[in-house]
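In the form predicted alone, a lone chain appears below as structure tokens.
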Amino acid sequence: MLTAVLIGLQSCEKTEPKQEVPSVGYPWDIPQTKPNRPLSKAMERLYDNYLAPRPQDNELFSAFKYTHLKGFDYSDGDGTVSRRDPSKIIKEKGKYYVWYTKRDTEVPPVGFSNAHLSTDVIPSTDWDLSDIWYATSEDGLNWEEQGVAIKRPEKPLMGWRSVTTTDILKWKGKYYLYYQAFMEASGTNGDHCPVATAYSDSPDGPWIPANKVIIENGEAGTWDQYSIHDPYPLVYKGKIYVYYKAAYGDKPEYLVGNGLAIADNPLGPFKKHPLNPLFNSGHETALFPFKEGIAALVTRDGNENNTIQYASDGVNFDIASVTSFLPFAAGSYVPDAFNSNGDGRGITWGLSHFTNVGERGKKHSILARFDCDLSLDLNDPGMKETRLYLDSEIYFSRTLSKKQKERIFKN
């Protein structure tokens, strides 16, 4: 009896299958399609996860290059003027259009943790007491600021404290700006706000606020209960897809994820996708149609930061490439953002922001241009370099803190 039991137990033990040993070595000339031979997990990923085994051949891999813009004044860097969070760029009437958050205040911000010191004229954060402005350009480098697109309304209307982080949708001949509408200074109770919208018959306005919440915060206890940030609309499969960001959990253990809300009408109702959050990383949502699906630049925050991801269904995203120096808050020029034709061509340039500009006490944000090759219609080997050579002082600028140095000296 005991022998039978032992035999039975042994038969139930989980044994790892033996991995087949290749009879010949992996080829010198890298196969462009997955070879019919046993492969390590890393080599399996090379063919299963990426569009090509070499990044130079991967249409969703790119390096990024940056250029200063002309046409924007920043009050000699005194911290009172800031421009950030550019929208995606569209081309209308032979000109490029971009919308962005502009703060023009009497003094620089006092800081998120000092929000209790903010007033009606003293901003708490770089995006507090802001309006949405827009600019146009003929070449994407030289810009002419046109003025306010959406001004903060009178209290207590939505956005009376600040209107920020906008993006553009074109739908059936009309234009819609989605944006964050703050009713309190950022930092007062976190960074909480709903999504609002305004619409117009022209990219030059005038813009008519809908004066209602377009995408509701989540129910109590859910990941997006407090804020829905960075609304990013695309037209996909004949519907309006608005991707958005939410930070959830308590600091410093919080996570940042991105979700999706879908509607048949720009003013809603929007229905959130049941699989939200769709991304486990990424501080801003910057997406574009690519082939039959959607691609995304995933910058900062989370295990999968500094990746470019792709979902053939616009929902289930996988890492398509790993890169560096991704643009922050990228607003790409996306010619087919509103076509919904299942043949996305990708992107080659856009605007982003740098948020740590200026001396201490005068920090502000500036807009800049980025260029890349994430396009099926461009072949620029100079944008496919995987080695990034930077001046040594860039590395040394990331020096140890005082506390870290004290820890080392104690040892």
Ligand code: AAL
Given for the second form:
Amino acid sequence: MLTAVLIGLQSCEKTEPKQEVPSVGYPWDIPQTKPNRPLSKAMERLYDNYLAPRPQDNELFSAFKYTHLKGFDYSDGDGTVSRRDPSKIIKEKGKYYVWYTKRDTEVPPVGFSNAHLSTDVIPSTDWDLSDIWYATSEDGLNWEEQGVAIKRPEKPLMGWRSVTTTDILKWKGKYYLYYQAFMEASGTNGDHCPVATAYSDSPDGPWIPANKVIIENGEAGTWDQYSIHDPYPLVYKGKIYVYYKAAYGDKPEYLVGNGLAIADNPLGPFKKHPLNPLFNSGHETALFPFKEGIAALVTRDGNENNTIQYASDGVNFDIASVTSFLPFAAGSYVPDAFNSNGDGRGITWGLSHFTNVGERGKKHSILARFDCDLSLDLNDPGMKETRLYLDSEIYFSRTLSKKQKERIFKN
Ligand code: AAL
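Return one more block: the form predicted in complex with ligand AAL, after the form predicted alone shown previously.
Full complex below, order starting with the chain above.
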């Protein structure tokens, strides 16, 4: 027995890689390209995974700054009006255009877990009983709400319960809004809905619903069998790429993945990528053409939340930077979303949302502006800060729960 263990140990020793010892210490002057010397795993990664060794020089690293928008009314924050999930922003007729979910209900939502209490006028979630609205702006700060773009149709048409979480595609002179079309109050069986589309000759509408499921749910037992959320279209390699999110896993805490469906025609058929999911993290992932590939802001859920990722083929994403305070549900201004031709230039601003704003019982979401430097055409060192000094009260506002206090202090 002892002999067997000894033989096992010896064979382990033999297979261990030989660690070469560097002859001189690592250089003081930061090598900008990978030096030809033995490197630790972290230093290998520094050169293999990132566009530059220092975040300040990394075109895919940015801090994010936030500004309140002007022009949107929220009914004094009483919880009856909510705006959330902005689309990417495009510039048309000399103005910026954005589309978003707007809820304007008699009462605030009763909540996901109380969906059984929702009615034709009482919303379950913040995005239940909503329509898709749009606004325009000349400077990205002052917005004029223009009205409803897609109203939820009569029952039983697709989206009769709620139409939400839209994003825009421009293809061959026409405009397409992809959106979530709910046929039951969110929370009834989960947050289940398919993706629908409507099209128009003008960004101002009128929008004609295609009245069909554009991206089919996956087969029973597969990761996107119940929900296809956050459809996000780009034109890449001459085709329509729609990235989307699904939350999967029969656990108290689901895992969020993002996949891709590709089509030659905006109304489909869309073919799902065989490697889906392409992201292992990220809620409301925002993407943009960057160099020859696609970059993504990966926020909120998953091991890789708060990262910016890049795939030179639009499919195989890797972490390109780790950052903080990424915008939620970002809808960036992506000037080359539909015509990057392998030379994506990046983004510098957009709109995002803050949910759970307001007092208890009056919670709603608001749109906000974010700014950043993820552009090959901008060099703003003020956007490349890695040390964020926040008011200590922000940290103390993250208090321990009652249960945690009992566990930590009462033992
Ligand atoms: C959002 C998005 C989708 C979900 C819900 C409304 O942040 O992920 O749109 O369905 O939450």
